[in-house]
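Take a look at this one chain, the form predicted on its own, written out in structure tokens.
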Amino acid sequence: MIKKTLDEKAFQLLKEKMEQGLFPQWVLTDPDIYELEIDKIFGHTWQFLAHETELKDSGSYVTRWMVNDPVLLVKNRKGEIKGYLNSCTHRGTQLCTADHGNKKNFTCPYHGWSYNLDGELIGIVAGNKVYGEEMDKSEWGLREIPQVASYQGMIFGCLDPVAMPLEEYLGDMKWYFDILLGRSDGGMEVRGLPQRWVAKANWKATAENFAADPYHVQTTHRSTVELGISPEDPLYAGYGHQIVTENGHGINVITSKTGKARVPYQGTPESMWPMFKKNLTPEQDEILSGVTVFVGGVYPNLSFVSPIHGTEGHLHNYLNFRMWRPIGPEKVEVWCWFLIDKAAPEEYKEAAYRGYLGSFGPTGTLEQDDTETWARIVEVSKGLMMRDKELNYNNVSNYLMGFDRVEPDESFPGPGIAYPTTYLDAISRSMHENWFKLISKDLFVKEAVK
């Protein structure tokens, strides 16, 4: 007997919607999807947690969440980053509420239990003669996150113990983060704390818009054209190459009409150039030269996005890394980080900081054209027609743009399959492919024979 924890029917429709290019709106807010996304996705794959310089010192620690897991990130003693279950184990309370700081040991405010950096239990108050001499501290040390892992400062965090590892989730993107966050000696830094607020949208359509979409640019931020920040032609933001790669992964090199950035290397100090040519291949070297922007994602929430801003008259470039934390099927909490090249000019990081506070975070203009198109999204989709069990064509989301039209540019230096525009829904698809491959995993489970 089959017991089904979807509907079948549903499920198969969907499938085969997906096959012809078609995903249906219903599917975006849908609780029991979100639920499942819950358990299937963000239970198995890696997400980010923190850069390796927000923690510098032994007893550094930040706290963060894996959707409604919450983690307590530390270095001990031994320089090594461990992540546990923030969570005391004696009554189950939240053990750390600090965003960040330095701390040698974390005690729990309900009953005072302590743990020492490598997680163990060191104190109990009136332990001998609450609970005996007999027990054993051993056995209640936190609960260590089942994976952590490290890529080029990058930590990350699965939920699986047997999830595959890291850099093998990560596959040919470690390429292109490589040119991104390994281009400078001594790596990146985070510059000021991660911004954090809650935006009425899905984790999948920010995902998306990000990783997947620079065709909404010409329209949803229509503003910067107007102020001469961005060019006239709509089809600016597409010249370059999108790049699908595994487990749902992708990048978009963008470049310009020429096929080269307006400024070599994003607008950085020319000094850096030498060094960049010194720690990247020449297959790199060659397109962090041309390129204007860097956009993309990992799968499933984390996004990044590497531009050229101007501010007074100069230019600047930086990195903006995103996680995108459901916190329900309408609501994210986005989390966004800052980093820039240790080894540039104070000045130059100092100036850069300012154009990105311009841009994204709460107050950054593009942050709140994307947000409002968000939460038109999430309004709409909601809706009775919009849940018809009976798929059709009348109420799904079309992404048919590129669909067995445009051929991979096999003359691309870089590994992934490469496309010649950036207006393109590949990346869109692969997101999508790999959504419904982990959610049907399992799907219909058979029941234990009595």
Given for the second form:
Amino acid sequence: MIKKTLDEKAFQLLKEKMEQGLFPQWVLTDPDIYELEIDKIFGHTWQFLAHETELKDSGSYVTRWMVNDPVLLVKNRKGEIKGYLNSCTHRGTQLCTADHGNKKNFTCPYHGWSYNLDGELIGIVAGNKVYGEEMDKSEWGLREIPQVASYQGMIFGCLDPVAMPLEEYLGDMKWYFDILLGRSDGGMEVRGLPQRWVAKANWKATAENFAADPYHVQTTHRSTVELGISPEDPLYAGYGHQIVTENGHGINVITSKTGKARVPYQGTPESMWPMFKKNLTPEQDEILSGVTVFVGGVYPNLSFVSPIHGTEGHLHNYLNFRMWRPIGPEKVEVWCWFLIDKAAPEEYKEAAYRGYLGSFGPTGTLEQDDTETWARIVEVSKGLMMRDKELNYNNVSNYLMGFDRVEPDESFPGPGIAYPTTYLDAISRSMHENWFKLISKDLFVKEAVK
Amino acid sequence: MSSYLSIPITAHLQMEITNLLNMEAYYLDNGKYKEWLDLLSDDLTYRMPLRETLEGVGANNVSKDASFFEETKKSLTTRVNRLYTKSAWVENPATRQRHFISNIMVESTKNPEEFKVRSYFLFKRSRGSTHDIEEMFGERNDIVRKESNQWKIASRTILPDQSVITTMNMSMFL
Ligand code: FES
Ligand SMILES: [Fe+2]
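Same protein, different condition: the form predicted on its own was shown, now please give the form predicted in complex with the partner chain.
Next comes the full complex, this chain leading.
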């Protein structure tokens, strides 16, 4: 089916262009590519589901989506977090439609089958009378998500039972997660449910916008310069390091012209600094003490930002994770979580939350302008010139920033390949490479075998 | 029984408060954000909690801890000032929007100067030359107050009816 429309020649050309730091425009919203991505990328990589603080007690549950797979994530009596396909094994009805709650068991509204927190089928209405003794309930438990694992409280799922383990997949990103999520005693906590909205965008573009593109800050978010909140210097978001880690992940450590933030430890209360030092290695501490903004991503569709944001004259830091759930080539459902150090003073948490609402999420003044540019990319992507797979019109996007020109900075204290600027397309190119590796896997082999 | 003397809601009072909300919608729909700010009291609280999907009959589905807006007059002023810059791209070029306000119900409160006002909103927006029509709808619970002979909005809680917002951003005030 796919072979009809995606020929090997187009892929060969794609590969050639990518090696030159170019990314053909046709792939962004191509419907066949989109189907391939869902299957070959989202079917085999780790996707973010929830943070452990969203599941406090035994019986706590949240419902989530891995693209189109409905997930029921529950904490069982042993305190383990279990992920099930949120679909009744009798006729496939969605079992639970609530966003969150607490239950001892889940009963399907269709014919009344019920399941316990371990996913076991424990009740069939009129069971023996209609199914007889031969019906073995243990065969009809909820289907488990093949892999569920967590790191620093972040719970991920993977639909591929033989995919590499989460920690191996995260690789060097773990070291940076240890800073973002592990700096405080007790870790981070999520406030409330994530905000959700539907943006007009392709998931690759939003993931790249966060993980790999500090260069857009000076123009997209220029209103903050006009308001006197951000510096006039167009390089202001470019100071620091861009770090490429394995599997398409990456992080930008943005500092400032001086190499250090205006305020140490992202403007957190001074009383918390000794705790950070205690929980971090000297190298991690060196980075945290001087950073202004951490922004990055875990491939394919999790991004994060940890900025310093001022409301009413005070500076606050928070951690925002967002998951880009593709719901078509031109739409993403954005899930946006606010996290804050559990150990932070309550007033600080509240003020940081207000700072978050003012900057990111659908009402955030920064993100509002991002949504406009994302939409403008997909709104022009249907043209014949854009869609031309033979690239007769040279419709390729430019990922040449720093290409073959900026060398890694060996003195950077963290792992990964660190480049001495964040105005760079190194993470983007690594995301593209990973994208290509995943979607082209086994694509043309089958044809040859036939 | 309430212990205070409730003030009768006269047709005149209902009309004054309806006018306030209509004037507000007019300002918002015509980019007169500074005029809009003048309709808000200095001690304003302006909130928009998330709606959640919860199991159970009559469950309170207004989120207790997650919001889209938690604003003061000061923070709204910052948001408004931004919309007067040249590079707030979300509104440059400006979107076209309408706030349809209806089902206005006025109740008295313990404070004879303050009234509780419930209203429904239907918000529609058109952007650029796209064919999409974005919309949002829900309810607003306000406290309005007469301050030196001028009606002001002293508090607003906006309750959207969607748990997943379908406008591509929320640059609008509701
Ligand atoms: S589909 Fe769930 S009990 Fe029949
Ligand atoms: Fe941005």
